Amino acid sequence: MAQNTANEPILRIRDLSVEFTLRQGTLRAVDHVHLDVLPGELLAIVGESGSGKSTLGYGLVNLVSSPGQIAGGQVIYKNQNVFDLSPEALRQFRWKEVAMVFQAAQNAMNPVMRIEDQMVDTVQDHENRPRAEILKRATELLKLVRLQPEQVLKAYPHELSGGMRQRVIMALSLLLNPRVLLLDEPTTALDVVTQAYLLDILLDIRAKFGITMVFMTHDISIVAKVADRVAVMYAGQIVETGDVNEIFYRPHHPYTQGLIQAAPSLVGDLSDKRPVPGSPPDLFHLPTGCRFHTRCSYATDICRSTQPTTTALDGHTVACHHWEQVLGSNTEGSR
């Protein structure tokens, strides 16, 4: 692969669509997504369950399983489309260039293999390296994720807690020094204290290796602590992107505004918190026009009839007919 320069996005997602052909019809889980991932950043992709975040992650590494398929678009890494890679080049790409920590990954380990054997097998499937060298590297990474290597390496997965297994998977994903780490709901099914602990570890990993991270989550409340930039996903589409502070304090899209207003707090006043009204749309029967209009207090006739185009605003993008009104409401609310 040709190298990309430091000023270019490390991943360029262009018009990516992913479809699932089912008995009910064709469901488009990712719909014409355009998104850049910048070198060294932590990009959070946020949206409710079913918004397409996980499918987008699988699409980035060309790992969409049947009956799903890439319906169009490109994922460009080092100036080459990932979908054009040979099977061997794709296998190397998935661990050595871009690694993914899957949702509920702590349950994905082989239950009859010790952790050390899973570490060794992962590396030797890609590189011919001595077992001792691999275990030395595994020991360093387990310490980085705040585990005791002498205990963990000899253990079977069932002998570890859920939080410990999740951290083992993180160490495993770093064994081959990938440049990009995709994390799909890494804090799901963990208690609040363990979630905070895990986020601190992610920040440690990023500080040590300078690795680019894409963090997919439905929980916008944890994004402020870790993200540099946020992409908001709704019904298979990216509806807003921007700097994390801009997203939280000056959201331009009513869905983003709703997610932030609904986010719970352990210490703040909950009386003004309210969920986003309604439910996400059925992807088999999408509303006409803007997909959010059935839940939106700003909706007008144009929202019901015409899908909004994406407006670029100096590092911020938004797909909303009334983004100026939404932005103005943030200003009024802060007075």
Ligand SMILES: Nc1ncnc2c1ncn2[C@@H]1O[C@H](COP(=O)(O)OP(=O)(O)OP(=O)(O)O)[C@@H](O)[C@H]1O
Given for the second form:
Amino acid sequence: MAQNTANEPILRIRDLSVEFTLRQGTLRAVDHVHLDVLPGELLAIVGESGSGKSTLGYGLVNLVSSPGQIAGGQVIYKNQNVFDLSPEALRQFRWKEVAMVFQAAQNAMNPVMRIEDQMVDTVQDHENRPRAEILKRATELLKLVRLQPEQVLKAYPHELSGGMRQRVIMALSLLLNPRVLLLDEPTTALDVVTQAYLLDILLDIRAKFGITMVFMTHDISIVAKVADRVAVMYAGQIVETGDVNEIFYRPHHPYTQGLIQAAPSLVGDLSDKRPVPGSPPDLFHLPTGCRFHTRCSYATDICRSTQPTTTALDGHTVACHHWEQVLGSNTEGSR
Amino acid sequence: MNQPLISLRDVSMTFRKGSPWRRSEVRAVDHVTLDMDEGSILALVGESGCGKTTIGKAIAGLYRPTQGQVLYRGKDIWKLSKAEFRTYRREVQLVHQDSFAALNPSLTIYQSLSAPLLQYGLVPAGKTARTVVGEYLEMVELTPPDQFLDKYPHQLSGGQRQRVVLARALTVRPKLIVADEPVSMVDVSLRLALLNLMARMNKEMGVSFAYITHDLATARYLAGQGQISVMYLGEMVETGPVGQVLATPRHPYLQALLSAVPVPDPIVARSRKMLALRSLEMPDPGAPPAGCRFHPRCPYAEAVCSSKVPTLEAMEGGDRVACHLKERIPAWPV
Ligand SMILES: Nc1ncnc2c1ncn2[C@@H]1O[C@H](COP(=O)(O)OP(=O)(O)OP(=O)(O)O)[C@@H](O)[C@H]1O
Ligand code: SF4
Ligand SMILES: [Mg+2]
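What would the structure be for the form predicted in complex with this ligand, given that what you showed me was the form predicted alone?
Now the complete complex, all chains and molecules, led by this one.
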């Protein structure tokens, strides 16, 4: 479960900013993000729609495309800045080191190609390996994601259900034995039961291959189930990171606390549920000071005038002027 | 007992699909019966394709069932006089998930909300339509109203737009709002506030809600004291008081669904066991399995399940379950 924090990070995101240049002006979707991904962990990045999770994911693998661009910072993998890699090195990096399952990836499959041919093509784009060997590996992986290989390999994407396609994509992303898997809302379009199975499968894969996973989602309940560590994103910034139990039982940031208190649940008392007031800000018209101050019940003058810096605590980081007060407000004995 | 506000009597709805030379039929809703009392909340829950939206549209009079009856205050809505139908249409409003599609993008909020008021002559003497619209905006907590009256839909957040849609539904003084996934497109931090608003409309104004959702946690939150009906492939599999149905689910499908819902608490989430199904795949609604539609996926299925259709039968405590083995299904969670 929780990883030894003394481990060297496998990915280091340093001061990463990503901007989109649009007609209305320039919008900074990812703002000075500083984040380590530890080997073998499942790191969840949680935030609302538009908070910048996907953009951060694209940034991590240098796949931001126009009108977006990397506006600063580094992503360090094996002592190299990903942004300095040659096009060929980058191509290898993308599938063999860090593979991605992007939001709505199921719609990105080639509709006129059988699954087996997509599998073979994907591998042969990167490595010269015989077809039979690739299909053998594909068969193993499809079994792992609980699909019937004989049936699925011969199928075209449209012959599979959404849940099946999503599992095919997952198998596809593992073909080249990546060390890190980026998953952007991999279950959002799926039914509840299918989603639960997919999360189970993910945890299996991780246990089996010890693969590092970065999981982006808006759903705090999914985070509770799968994450070792959590990074909370708000309006392009990481506002808090910590071990999953710390985040849920001892949140240090008002937004994290708000998200948890506002999550309807099937279990427990609902009388202490509280909505988060207001709405997420428009990135073109950001509030001054702390971006959350317009919705924050802890806000004071300093919050309205000055952006909080990030405080690093033991295994925990938080960007809030009043984090000590927030921490103290977590109900005593709530685990 | 009082007369129910809305009743479905053995309602089925079949859609024709495909091209003229390759017709197929999908029975989206199969023999559904339900009652809603005035002032009540009913959560209609199920996964995509289970027929919940079709039921919502049948309740709102947008679909005419191919079989069975929809009764409004005891009268078949398809046999009402013109004037009665007009009243029914005003009193039963539909709100769906896409607030953007629901509002005309070229009209201001004031224009969108004043139209139904004027259409039904609901502006009291001595007040202007603008004042009345402003009052409705205050009811849905869009304050001060002056900040919103002259805005266009695209200038609002998703949560604010859904409030406008609810306010518009309120302008015609409805008795029942059919809310189909009203929060699913809204940012997570804003969902609870919208659910609270609907709960307030129910409590303070007596508006009934048919809350249609795939999300059991929000159903529990909104309809806590009300009723829940769980659908699978067009059929109702379990129905009863929310608290009881969710605490002691009897139907294996509902048990599986409940066991699959993630909960926002890591310790609880990791201790919950999933009820394993025999198959992950939802059957094609166009060719549903014979007998109990759930039998190919059900871990408890026996011979009778594949041959005979189970009907909803009352259990002790007031919930009704459609399962041949309902007395023998082990409790979940175990
Ligand atoms: N291709 C693009 N062109 C213009 N703006 C973009 C583009 N992609 C993202 N943005 C903007 O960047 C911001 C962050 O978006 P992003 O998609 O990264 O958020 P997200 O957290 O992944 O949201 P969601 O939960 O909806 O997937 C948003 O304001 C969005 O409108
Ligand atoms: S810095 Fe101030 S406004 Fe921002 S989250 Fe902390 S207390 Fe709230
Ligand atoms: Mg995204």
